[in-house]
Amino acid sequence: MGGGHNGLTAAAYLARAGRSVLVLEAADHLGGATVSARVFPGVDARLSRYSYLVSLMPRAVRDELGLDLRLRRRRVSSYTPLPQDPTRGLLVDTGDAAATEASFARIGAAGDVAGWRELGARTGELARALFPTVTGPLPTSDQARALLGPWWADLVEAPLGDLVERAVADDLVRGVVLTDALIGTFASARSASLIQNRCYLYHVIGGGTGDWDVPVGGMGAVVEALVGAASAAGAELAVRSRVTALHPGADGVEVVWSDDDGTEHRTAAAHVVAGCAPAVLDGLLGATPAEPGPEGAQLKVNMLLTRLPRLRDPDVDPADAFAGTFHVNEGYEQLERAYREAEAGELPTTPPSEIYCHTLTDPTILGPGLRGTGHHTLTLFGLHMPARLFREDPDGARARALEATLRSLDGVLAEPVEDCLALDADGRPCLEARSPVDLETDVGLPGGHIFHRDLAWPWLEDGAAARTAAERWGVATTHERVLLCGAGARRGGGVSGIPGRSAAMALLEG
C-alpha cells in the first residue's frame, strides 16, 4: 500500500522472492515524495520537488536489486555567511583542509579548527560503526551501546547542545553543526525529548559516511530505477487506486480500495505491507489515531535561476558557495530564537534556511537550451516553521513565510535572489512554496512531517526482546499481518530504501 521509494523497493524484494504482489498508489502517478517534476509551466526543468539528496540508501539496496543509479558526491560540504557580516563566510570544502583552516581564520574562528576536526573524525566513526547495521535485524540496545562507546553519553543520555558546546565555540561554526539535528524536526538544541539528536545520528550515519549525495537525474530517477525492479520481477503497479480501509484477520487482510471511477474494489492478501504514515494506517484499520499527531516544521521552495545570484564575500565563488548546503542566518543563537519564537506561535523575525544548488553537481535535470544559457535551480529548506503557523490561513500564512525567508536569504546576497529568478512560459518568476500543511495534502504526509512521524532510535529501545520477525526489522504494527514500510517505521526517515527492504526481509523471514 503506497507507490512511494519504500513501497516500491519492498514490492522489488518481495516479487524477486516469488510472492505474489500488488502495489496500490492513489495517485495518479508513483514515487510519492521522491519525485522529480516540471514545476513551472513551458520550462524543461525537471526539479526534485518534496526530497533532494541520497545518502542514507544502503549499497546493498542498489547491489541487490540491480538499480541503475548513478550518485555524485559534492566536494564543498557547505558555506555560511556571517549574519552580522555577509562580506566574510565560513566555506567548509572537503577536498582542501588549508583552504577550510584558512576560511575558519577569516571568520574568527581559527580556534576551532582543531575541535570541528575531532567532531568529524568522531562523526566518522560513528557512521562506519553503525551504518552497517542497517540492513540486519534491530541491535538491541547493548549492543547499540556497545557499537556507540563514548557517543552513548553524548547522544542518548543528553541534549546535543552539550555536545555542541564542548566541541566548538564560535557561535556561527556552533550553528553549522547543529543544522544536522533540525532537519525536518522541530526541536531546540537541549529539547529534553532528544528528537535533535535521533536527527542528528541519522544525519551523520548517511552512507557510513556522513556524505551526502546528489543523484544523478534528479529523485525521479530513484523512482524509475524502483519501478523498473519491481516490475521486471513481476508485481504490479497500480495507480489512482486509493485503500480506504484494511480487515485484518487470522488468515489474511481484506483490503478495501477504490479505482479513479469511484468503483470499490476488495482484494484479500496474505499479508498488507504499509508505505503511508503510522497516522494514516491507524485511521484505514479503524484504530484512534494518538494525540496529538505528527507535525512537520519546514517550509520548502523550488526556483529556477537564469544565473547564480552575487555574494557580498568577494574572496568566495557562488558556484563554490551553493555547491554544498548554503546556510542562511543559521548561528546558533538565531537558530534557538527562531525556535523559540516558532513554539510561541509566531513566525520566525529572522527565518533560517538553507540552500543547496542541484545543478551544479548534476546539469542532466535542465533540458539542452537551459543549460547552454547557465541556468541553475536552487532548493531551499526552511527551518522551524510548524504546521501550527500555517492551519488557520494556509495561503496568506505561506506568502509571509516566503516573505520572511526570501528577506532573510537577500541579507547574506549582494542582490536579490528575486533579480536572478527565470520566469515559465506565462511570464510568471519561477518560484514555487510549499509549507507543511500543502506537503499534507500534496502527498499525504500527516501535518507536513517529512518522516511522517518523529525519529526513533535505530535500535530496540529499553532492552526489549522482539517476539516476531517484523520486531526483529523495526515495522511491527499491532496487526501480524500488517508492517510498516514507509519513513514511520523504524529506521525511517530519508530516501533509504531502509524500511522498505526490512519489511520485505521481515515477511519473508516470518
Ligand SMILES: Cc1cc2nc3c(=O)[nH]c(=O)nc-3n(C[C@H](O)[C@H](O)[C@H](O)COP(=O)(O)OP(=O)(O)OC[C@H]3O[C@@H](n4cnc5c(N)ncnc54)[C@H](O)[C@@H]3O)c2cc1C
The other form holds:
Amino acid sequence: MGGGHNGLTAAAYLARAGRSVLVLEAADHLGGATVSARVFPGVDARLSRYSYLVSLMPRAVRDELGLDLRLRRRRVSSYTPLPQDPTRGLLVDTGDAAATEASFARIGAAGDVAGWRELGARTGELARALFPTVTGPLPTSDQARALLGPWWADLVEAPLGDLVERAVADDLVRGVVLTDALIGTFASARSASLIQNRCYLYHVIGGGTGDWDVPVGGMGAVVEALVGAASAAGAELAVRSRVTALHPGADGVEVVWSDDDGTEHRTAAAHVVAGCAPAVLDGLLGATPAEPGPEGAQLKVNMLLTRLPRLRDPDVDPADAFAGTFHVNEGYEQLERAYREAEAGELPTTPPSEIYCHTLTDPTILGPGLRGTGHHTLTLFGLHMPARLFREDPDGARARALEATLRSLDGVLAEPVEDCLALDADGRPCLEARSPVDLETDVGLPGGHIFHRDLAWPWLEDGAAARTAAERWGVATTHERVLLCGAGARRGGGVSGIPGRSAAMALLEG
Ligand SMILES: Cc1cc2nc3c(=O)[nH]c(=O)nc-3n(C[C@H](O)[C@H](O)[C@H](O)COP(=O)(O)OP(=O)(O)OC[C@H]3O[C@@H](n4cnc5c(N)ncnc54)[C@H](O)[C@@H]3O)c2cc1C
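Switch from the form predicted alone to the form predicted in complex with this ligand and print that structure.
Full complex below, order starting with the chain above.
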C-alpha cells in the first residue's frame, strides 16, 4: 500500500522475484513526496514539488532494478551571506580549495579552514564506513560502534552542538554545519533526544560521500524510472485506491480499500508492505496511534523567476551562489533563536531557510520557451516552522510565515525576490508555499513530517536481537504479515529506496 517511491521500489523488487504485486495508491498519481509537477497554470516548468535532491539512494538499487536515472553533481557546495553584513558571504566551492579558503578569510573565519577540512575528512570516513551497510541487514549496535570509531562518542553519546562547537569557532561556519542536522528535524543543537544527531548522520553519509545531487529531469524522473521497473516486472499499479483497513490473520491480510467512486473492495494478500507513515498504518490496523504524533517543521516555497536576483555581495555571481545550497540567516545563534521562538509557539522573527536552484544544474525541467531565457526555478526549504504554528489558522499562518521568510531572504539580496518572479497564465506570481499542515492534506504526511516520523539510528539499538527477517531489515510492525517499506522504517527518510528494498529483502528471506 502506498505508491510513494519506496512502495514502488518494494513492488519492483517483489515483482521481479516472481511475486504477484498490487500497489494501492490513494492519490491520483504515483510518487508521494517524490514528484515533479507543473505547479503554475500555463507555465511549462516541471518543478520537483517537494523533495528535490538525491543522496541516499544506493547504487545497488539503481543497478539491481536497472533504473535509467542520471544524477548530476552541483558545481558549488554552498553560499552563505553574513547575516550582519550581507555584502560578504562564505562560498564553498568543492572544486576550488584556494577560492574556498579565500572566502573563509573574507568573512573573518580563516582560523576555521583547518577545522572545516578536518570535519569534512571525518564525515567522509563515516560515510565510507556506514553507507555500505544500508543494503544489508541492520548491523548490531556493537558492529555499528566498531564501524563508527570515534564518531560513536560524537554522535551517539552527546548532542551534536558539542562537536560543532569543538570543530569550528565562527558562528556562520557553525551554522552551515548545523543545518544538515535540522532539515526535516525540529531540534536545537543541544536537544537531549539527539534527533538532530541522527538527522546529521543521514545527511552526511549518502552514497558514501554525503553529496546531494540533482536528478536530471527532476524528481519525477526518479519515480518514472521506478514505475517503469515495477510495471515491467508485472506489478499492477492502481491510483485513486485508498486502503481503509487492514485485517491481518495467521495466513494473510484482508485489505479493505475504496476506489474513486467510493466502491469498497476487499483483497486477500499474503503480505502487506506499507509505504505510508507508521501513524497512518496504526490507524488502519485499528491501533491507537502513539502520542504525541509526528510533527514536521518546514515551510516549502516553490518559485519560478525570470532572472536570478542580484546579491548584495559584489564578489559573488548569483549563478555561483544559487548553484549550491544558498543558506539564509542560518548562523548558529540565529538557528538557535528561531528554534526557541518556534518552540514557544511564535513564528521565528528572522526565519532561517535554504534555497536550491535546479535549473542551473539541469535546465531540462523547463520547456523550450523558458530554457535559455534567464528563467530559473528556486525551491526554498524554511526551517523551524512546526505544524503547531499552522493548526489554528492554516491560511493566515501560511501567509504570515511566507511574508516573514521572504523578508528574511530579501535582507541578503540587492533586490526583492518578488521583483524577479515570473507570472503565470492568470497574471499571478509563480510562487507556491506549503506548510506542514498543507503537506498533511496534500501528501498524507502526518503532521507534515517529511520523514514520516523522527529518524532512527541505522542499526539495531541497545543490543536488541532481531528474531525475524523483518526485524533484521528494520521493517517490522506488530504483525508478522505487515511490513513497513516507507520512510518511517529504520533507515528510512529521504529519497533512497532503502526501506522499500529492505522490505522486499525481508519478505523474500522470511
Ligand atoms: C518538502 C519536502 C522536501 C524534501 N526534500 C528532500 C530532498 O531533497 N531529498 C530527499 O532525499 N528527501 C527529501 N524529502 C523527504 C522524502 O521526500 C521522503 O522521505 C520520501 O519521499 C518518502 O518516500 P516514501 O515512499 O517512503 O513515502 P511517501 O512519499 O510519503 O509516499 C507514501 C505514499 O503512500 C500513500 N498513502 C498513504 N496512505 C495511504 C492509504 N491509506 N492508501 C493508499 N495509499 C496511501 C500516499 O498517498 C503516498 O503516495 C523531502 C520531503 C518533503 C515533504
